[in-house]
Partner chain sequence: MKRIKRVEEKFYIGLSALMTYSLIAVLAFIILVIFVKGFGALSWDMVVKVPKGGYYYGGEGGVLNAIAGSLYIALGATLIAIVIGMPAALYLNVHLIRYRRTQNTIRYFLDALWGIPSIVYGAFGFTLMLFFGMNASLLAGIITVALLISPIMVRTFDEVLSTIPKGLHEASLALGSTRSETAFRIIFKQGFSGFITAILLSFGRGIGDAASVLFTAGYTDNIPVNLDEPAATLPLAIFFQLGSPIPEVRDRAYASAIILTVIILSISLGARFLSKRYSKTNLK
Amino acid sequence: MQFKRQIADRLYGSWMIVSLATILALPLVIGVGLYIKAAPMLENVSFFSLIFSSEWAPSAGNFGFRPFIAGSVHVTLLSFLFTAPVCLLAAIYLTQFSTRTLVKIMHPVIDVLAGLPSVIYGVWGILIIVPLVAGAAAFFGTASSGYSVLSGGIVLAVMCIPYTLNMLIEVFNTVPSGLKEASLSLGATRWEAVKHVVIRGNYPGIISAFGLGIAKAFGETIAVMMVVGNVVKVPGSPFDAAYPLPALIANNYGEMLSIPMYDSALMFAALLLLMIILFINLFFRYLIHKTKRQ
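Structure of the chain above on its own, please, the form predicted alone.
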């Protein structure tokens, strides 16, 4: 009997180690595979020439990724500006001030929003957000079809709100009630207790939630592709159209067999996307580490 238990323990331990090793190896395997496919492009053109060039003419062999990187960065940062305050304030209210009835109502609503396919957000953006942005551009004296960075940022923000909000709610719920009660007993107001105990004590969790939200937003494809305009240029204002990296891959993958080096260029775009998301995660991990030390 003891022998069987030892065998079972070893099997379970081995299974867990294999599962952990698989998870750790996945990013490396994906990165190596993308690099191998993108290698022909990197052999002909330097890495920095590819990312800083704005000329995109695949039929002529010119592959400049600067407009696509700029489009992704503009849309993601704009969505973050919309998402961060809404999620932070909503999470504080739901965890610290609202009634249990409201919390019970909001949790299913957040789950439904998080589970909606991105194409539904894209259709909603075309029907509602694009006309509103076109009207706002006309109000400010700017010509715009509505398919723009602003439309992409708004749609992307709405998509990321349930994801980020869920994480922030879980972060704030981890604060022991005794800490808040001790703060109140010392004469602090309810808002002072929230500000100095709940928020200040959870800086690492808040940073982590925002970091994961930005990384997720950077890689979103369908909904953003439907409303951002897909014009190869560096956007100069929120009313300009853009062309994010994920949209480039999704729109053009079927054409790559007929144009030389197009396959390698799109694989380089995927590798670039992986590298940017990895950089975002490492940057926020560094912020979390610095915040914990402080």
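The term rigid core refers to the most C-alpha atoms you can superpose between the two forms while keeping them within 1.5 Å. Numbering follows the first chain given and starts at 1. Since the structure is predicted, the reported quantities are computational estimates derived from the model, not experimental observations. First, how it differs from the form predicted in complex with the partner chain.
- Superposed on the core, the two forms differ at I30: its CA moves 2 Å or more between the two forms.
Moving on from the form predicted alone, kindly provide the form predicted in complex with the partner chain as a structure.
Below you will find a single chain and nothing else.
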């Protein structure tokens, strides 16, 4: 009986550790898999000329990723401009000023916002944001179909808000209430206490939450692809169409096997995306984990 239980313990134990190891090895396996596919591309053309060249003509064998990287960066930064103030203020309100009932209502609201599939955001973007942006463009005297960097940025911002907000709330909840009370008792207004204690004391946490939000925005595919226009060009203004990296991969998987090197180029794009996002994630998560321990 004792022996049987020990065998079972061993078996279950190895099942558990193998599962954990499998999951932890995942990024490495994905990276290697994509690299093997992208290697033929990297053998012919150097990494930097791939990234900085803007000539995109797959059938002629020219793969320059600059327009796509620029498209991704533009859309992501624009979305960050919308996300950051909203999340910061909402997180402050929810952790410092709001009533319990509101917090109770906001939890499911944030969850549902985070859980809505990106294609739903895309549909919403096409129905509401794209015509709005087209109208705004006409108002500013430029022609735009509405399928633009700005639309992509707005839709992305809405998608990233629950994600960033959740992290900020977690960060602000760790502020010891004693510090805030001390500053209140010295005659600070409630807002001053927030400004000096909650915000200033949490710079690393706030920056990390923003950084992770940016990483999330950078990799978002379907919703952006539906509203951003997908034109291979470095966008010059928010009303121009762009073509972010994830959209490039998603749009061209059908033809990639029929043109030589095309699949290699797209897998290179995926690898690039993985590297950038994994790097941002590891960096800012490290910052968060470090501050949590203190």
